[in-house]
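This document opens with one chain alone, in structure tokens, the form predicted alone.
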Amino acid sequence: MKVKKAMKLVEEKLPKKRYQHSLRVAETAKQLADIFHGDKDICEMAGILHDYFKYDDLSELYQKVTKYKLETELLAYSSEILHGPVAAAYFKNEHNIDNQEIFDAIYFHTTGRRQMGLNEKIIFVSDYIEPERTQPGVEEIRDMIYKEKDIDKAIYEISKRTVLYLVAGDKTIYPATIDCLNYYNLQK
């Protein structure tokens, strides 16, 4: 799939604000690919497509989990978790995007996981730090990336903040997120 087609698909599906977020993630990912020597094309494509199913109805996402034979454990989670795996499977099955790095970057962009590939790491971080993000502590994460040039430390901090946020909200934590936190804690 060409970038222009990906942008058109996303623009037609997502609200304008989320579409613009996707473009900012793609741009941030290209910048990080330059810094960390990732693949700019893979990062741009994954950045554009990562939130494609962000606003789909939960029952539709459940149907797609079944249709694409994704792990049934996903059925216990909300769209916050589901939209990544469903989008990865959709683009692989319906648009023949068979690049495993794009698949993994989209699949795990919200949860992270242990031993992420470089481009996967870039999308995970880019989604968190794109220029319009204003959550508490985002500037510290940006410093880890742009000043310290330490992507693994940034992944650990993002994972830690995510887990703390979920625990504070009494929410279930997806196992890959815990694995990500533990793995990158050992890397720092």
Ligand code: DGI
Second form
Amino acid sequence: MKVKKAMKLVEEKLPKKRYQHSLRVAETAKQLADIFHGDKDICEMAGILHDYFKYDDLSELYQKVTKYKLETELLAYSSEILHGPVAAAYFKNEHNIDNQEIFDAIYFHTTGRRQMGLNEKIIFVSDYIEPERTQPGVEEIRDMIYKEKDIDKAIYEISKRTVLYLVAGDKTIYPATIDCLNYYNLQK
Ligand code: DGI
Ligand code: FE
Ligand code: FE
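Switch from the form predicted alone to the form predicted in complex with ligand DGI and give that structure.
Everything in the complex follows now, all chains and molecules, and the chain you saw is the first one.
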């Protein structure tokens, strides 16, 4: 699929603000691909498509988990966890995007996981630091990327903040989120 087609699909599917977020993630990811020697085309495509199912009803997402034979473990989680895996499977199956790195980057963009590939790491971080993100401490993460150029440290700090936030809100933590935290704690 060409970039323009991907943009058009996302523009038609998502509210304007979420479409614009997707474009900013793609732009940020291209920048990070330059800095860390990732693949700009993979980063751009994954960035554009990553949140495609962000606002689908849970029942629609569950149907697609079954249709695309994704892990049944996913059925215990909400759309916050599901929108990535379902988008990865949808674009692979319905739009012939058969690039494993794009698949992984979209699939794990919310949770991260242990041993992420470079482009997968770039999407995970770009989603968190794109220019309009304003969560407390985001500037520290931007410094780890743009000044220290330490992507593994940034991943650990993002995971840590996410887990703290989830625990504080009594949310269920998906296993890959914890794996990511532990793995990058030892890498940083
Ligand atoms: O889709 P975005 O808003 O751009 O960002 P995202 O896909 O990273 O989603 C962020 C949300 O997902 C945020 O509110 C935290 C939540 N999240 C991340 N890891 C987990 C999680 N929610 C649960 N319940 N469990 C997790 O492990
Ligand atoms: Fe997302
Ligand atoms: Fe996002």
